[in-house]
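Given next, in structure tokens, is a single chain: the form predicted alone.
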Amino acid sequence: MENPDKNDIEFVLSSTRSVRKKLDYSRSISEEDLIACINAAVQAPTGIIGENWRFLILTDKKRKSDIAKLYRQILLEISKTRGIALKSSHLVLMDRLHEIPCMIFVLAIGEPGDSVSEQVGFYGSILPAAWSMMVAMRARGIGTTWTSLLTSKSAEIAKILDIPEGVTQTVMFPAAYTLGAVLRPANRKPAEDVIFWNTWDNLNSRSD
């Protein structure tokens, strides 16, 4: 098996951005692409909960509309209570979310425990799969954004989607093929500014 080009891999990883504009709302995402992305997602590392991930793909118009109303409500509540103006990209997605070709909910069978350790182990066994799916979609020209706000309305979401008790909701990906969206690495702090060597706050170069 040939080794993959690390430059290609690193570019896809570093250019996987939230896409809320330049989306094709009129084109359905193919089942082949969705299955391929989920097949990539389930190769993610897992721990305490094993392969308890599940993916609920929502295309039903009425249910999408109900979800979109909750999303709007949550965003407006956050904007009001925190006193912040929503970005134009958030406003666009909020206004058109009901038109999105599909919503993909990443779920986990089971529930996190009360301790930090249990929660880290639980979510650490599901969120890597969600990230892998987002990267896989980016590589196939599918735009999405990491949406976790809906977990604040998990009871309402469960009712809309018939999700049983004992299943934990994590992120939702509103997904559509992109229309000329240019994805590139973001302006982030370099690694040298966020690495500590051996002890906290030691930003000096490594010395073993």
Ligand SMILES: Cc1cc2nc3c(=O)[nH]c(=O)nc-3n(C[C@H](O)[C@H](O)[C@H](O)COP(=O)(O)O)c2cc1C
Given for the second form:
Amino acid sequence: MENPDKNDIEFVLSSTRSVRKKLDYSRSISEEDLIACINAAVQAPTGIIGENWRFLILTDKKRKSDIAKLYRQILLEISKTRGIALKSSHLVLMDRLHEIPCMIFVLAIGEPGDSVSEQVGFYGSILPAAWSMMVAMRARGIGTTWTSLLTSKSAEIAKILDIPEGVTQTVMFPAAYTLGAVLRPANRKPAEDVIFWNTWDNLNSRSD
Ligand SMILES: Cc1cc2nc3c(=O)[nH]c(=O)nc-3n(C[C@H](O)[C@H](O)[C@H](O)COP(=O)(O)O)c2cc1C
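What about the form predicted together with the ligand, after the form predicted alone?
Everything in the complex follows now, all chains and molecules, and the chain you saw is the first one.
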């Protein structure tokens, strides 16, 4: 196979943004698209436990509505206790979450453990798959947002979705086809501002 065009890849990677507003709430996501995205996701690196990822795709109205209620509670609580003013895009997602065609829960069989090393291994074996899933959705015109708020009510979520004990909930993607969302690279610090060369203090001064 020929090498893919690096410009295309870097453009998709750089423009995989949260989409909360320009979403088609009335159109279901095709099973074919969902399966293709998950087939891309499961090509992500996986640690020694190996392929412990599971993807729970929720389209059932009642359960979506129960989840949306929890999401609202958490978001409003966080905004109140931490004094965070919610942006209009956060409010739109909160208000319309029950209508989203599909919620995708990225789950990992097992638990993260107590040590940093165990946690790096555990989350490192699931979050790359979640990110691949998000990029694959981007490539198919499906808009979504990386959300992790619901993990603070994982016991309630487990009850709604019959998730057994010993399964860790990570990201939930609320997903819908986009309605003409224009996705651009975000305004982030350039690489030069965040790289150290050889040792921690050596910011921006490569010596070799
Ligand atoms: C660990 C993590 C958790 C997040 N959780 C939420 C969330 O629960 N709800 C939400 O609306 N956005 C969530 N976001 C999305 C960020 O708010 C988002 O990255 C931010 O809006 C920047 O926009 P961008 O994705 O277009 O760069 C989360 C992002 C990360 C990395």
